[in-house]
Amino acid sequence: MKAALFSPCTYPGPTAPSSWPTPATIYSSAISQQTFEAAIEHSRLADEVGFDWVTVAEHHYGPFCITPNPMVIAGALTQVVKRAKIALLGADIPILNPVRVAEEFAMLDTMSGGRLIAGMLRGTPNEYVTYNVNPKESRSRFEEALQLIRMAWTEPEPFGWQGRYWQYKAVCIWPRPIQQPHPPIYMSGSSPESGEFAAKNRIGLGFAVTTLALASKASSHYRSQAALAGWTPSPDDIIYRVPFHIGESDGEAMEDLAAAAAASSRSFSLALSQGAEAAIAEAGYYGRDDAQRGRVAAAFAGGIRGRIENGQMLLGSPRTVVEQIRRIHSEVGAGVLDLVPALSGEKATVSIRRFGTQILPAIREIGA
């Protein structure tokens, strides 16, 4: 199996999470500037410590995420992640520019030396106010968008371009990506709708914000419909999004835990392990229907044992959870794990290097 590090930028400072606008009147630069140059810290160690890929994703309007643009931190980790991938996880294209979206992406693999992984994601239904998009329109925007993105990284001769919500005249992308066709494309997955225009499309799928017995439904629907399109996904092309925190023992991680957890309501900065997710699932992210919302969010209130159980943290010593990245390569066929730090400062970068240097060795052989 293959890690990734994923980098939230959440901001630690104290806010009101549960908004969304949420409100800038207790904003601090210098807490922004903190965030941001620690996780580019956190990004370089991953690299360092063996880490396959090191992730950025798009948010707007508030702290849970502060890269509304992710193609800007992921130039500058272009310079300081030597040897991992860099994946975009992702951007939010139905409300975005595609060709701009194109050739910022081929910039960054160009930077980076042919080492980008490109997420195509909906975003979450809120997050469609940001730039006024209906979000009725999502799943066509994204289809479109992601066509016309595929084409100008493709294409090089200049080709205009008719759809439904895009035109233009000449398209004619410099630079180019390096990698050919184009570098590897993943979208989000949990709705039957997206596995089967991933399996059609040839494109990886990722889960995040779930659990197990639904990403294992969904991973399932999409190796069917693979099959009846004509091809087989690897392990590398299923991602799996979850929360971490290895200790050198399991009373030690629950310990760590427990104590950002009394302290987290004087700061947001449990990342991705407390109401966040919730929230998130409560909110439709990425079009679940009503029914699955319920049973995401019912399961992120369940506890810290009643997560683990469900897939949706990892946590304990190196061994523990070791055999806690077993089973969901069991259930589910992931082969990346994309992985939160569940803390922030010191105990997150301590606990990214034992992820690095006691368990990534040991998950190697998984799915081999």
Given for the second form:
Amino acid sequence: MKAALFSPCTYPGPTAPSSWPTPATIYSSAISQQTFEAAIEHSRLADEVGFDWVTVAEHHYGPFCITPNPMVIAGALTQVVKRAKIALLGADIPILNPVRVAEEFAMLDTMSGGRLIAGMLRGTPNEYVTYNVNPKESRSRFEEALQLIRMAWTEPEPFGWQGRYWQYKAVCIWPRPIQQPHPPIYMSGSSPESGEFAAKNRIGLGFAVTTLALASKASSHYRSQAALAGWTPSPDDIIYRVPFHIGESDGEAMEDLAAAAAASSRSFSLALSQGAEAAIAEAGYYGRDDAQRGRVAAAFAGGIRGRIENGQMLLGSPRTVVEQIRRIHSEVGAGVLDLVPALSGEKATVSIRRFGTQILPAIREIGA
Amino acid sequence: MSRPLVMLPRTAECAPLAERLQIKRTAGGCESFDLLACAEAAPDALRIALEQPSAAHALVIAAAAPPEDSTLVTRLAALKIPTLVLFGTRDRETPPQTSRRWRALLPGCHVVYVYDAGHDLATDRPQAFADIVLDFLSEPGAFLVNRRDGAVQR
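Having looked at the form predicted alone, could you now put up the form predicted together with the partner chain?
To see the whole picture, the full complex is given below, headed by that same chain.
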């Protein structure tokens, strides 16, 4: 198995009461600057201790994740992460200019010497408010943007694009991606619709904020659809994102987490008003499987024990966590763990180091 | 648009068609015309454009493979008419990459991919097809420039 370190770049300072968009009435530039510095340092450390990838992601208008354009921080990572691949999971392509995305990805692939992993997501529903895009168009925009980005990467002659959502008279990007025919593509895939699309287009699939049971169901669907399309996804084609904290012992890991929870009671909301959420659900955003719609609530059910049981937290000593990882692999078939530090600061640093030195060597053989 | 648009039927025989075109144009008092050719009609459109260089104003070719007739291919170097070549992104008969061969023959031609259309562009995405053809024919020299008014005026 492979491991990625995800830096969500969460702003840790005090803010106005949680809502989305979060007003920036209480805000410190110094804290934001330190957040980026810490994320870059953690990524550098992950690279040093053997992580296979480092990951960044896109979210807007709030402290949960202050990388609205993850390409910018990925650019910085290309200069400090010397060996690991740099994964953007991802760019929210339905709400962006796809040609610009193709250009930025190509720059990152070039600057990193061909180490880019190009995640392309639909994003959380609130992101459709960000740039004023109708969430009903989410899937069809995603499909068009993906095809346009692939075309921009692979077609050397200038071409125009008469799309449904985007029109261009001439596209011919410079630089070109190093990886040929193009960098590996991943999308998120909890709904059956997404799994079918990924299988048909031979692209990788990522799971986040879900449960083992739901991810297992979605991953079986993806595999069976891929078989119909005439190919077999490799373990590397499935990413499973999960928060983690490694202690010297199970007790220490649990105490660290409890202490952090007691020190900070903040929670992040990406929820919109009831009316806006209803409009997004009616737009068909969540797909046809109703069980997947409740996956966020399901993932957080039952406190810490429940989250470990659901596969939504890796917590404990290295030995305990290796067993938790084995279970994720056997139930979901994931070959790449995208790990989110559950704590910040020095505790995160120690946990990243422990994962690299004590867990990574032990999970290499899983699924190999 | 005052200029007539001549849509070539796929079964056109170039010589008689060109002749008829000449007669009709003279009779109708038109000085020039635009040409639109789909698939197999492309070579005929190219021949008409070569034979009536002062009258053929602009040329649109849709979902067509480049000509294989070596005489015609050699003559294409002399073709000065603004040309737009269209392909559907789902076209399996003449896939979008066919455009590379057109660009080799006519380095100045514009290529546009019509997203989510197959070999029959006009049937699959009629509005998108009409929009791009009319945009080109209205001012071929300025085609690359967006000339629509995007502002909310009131």
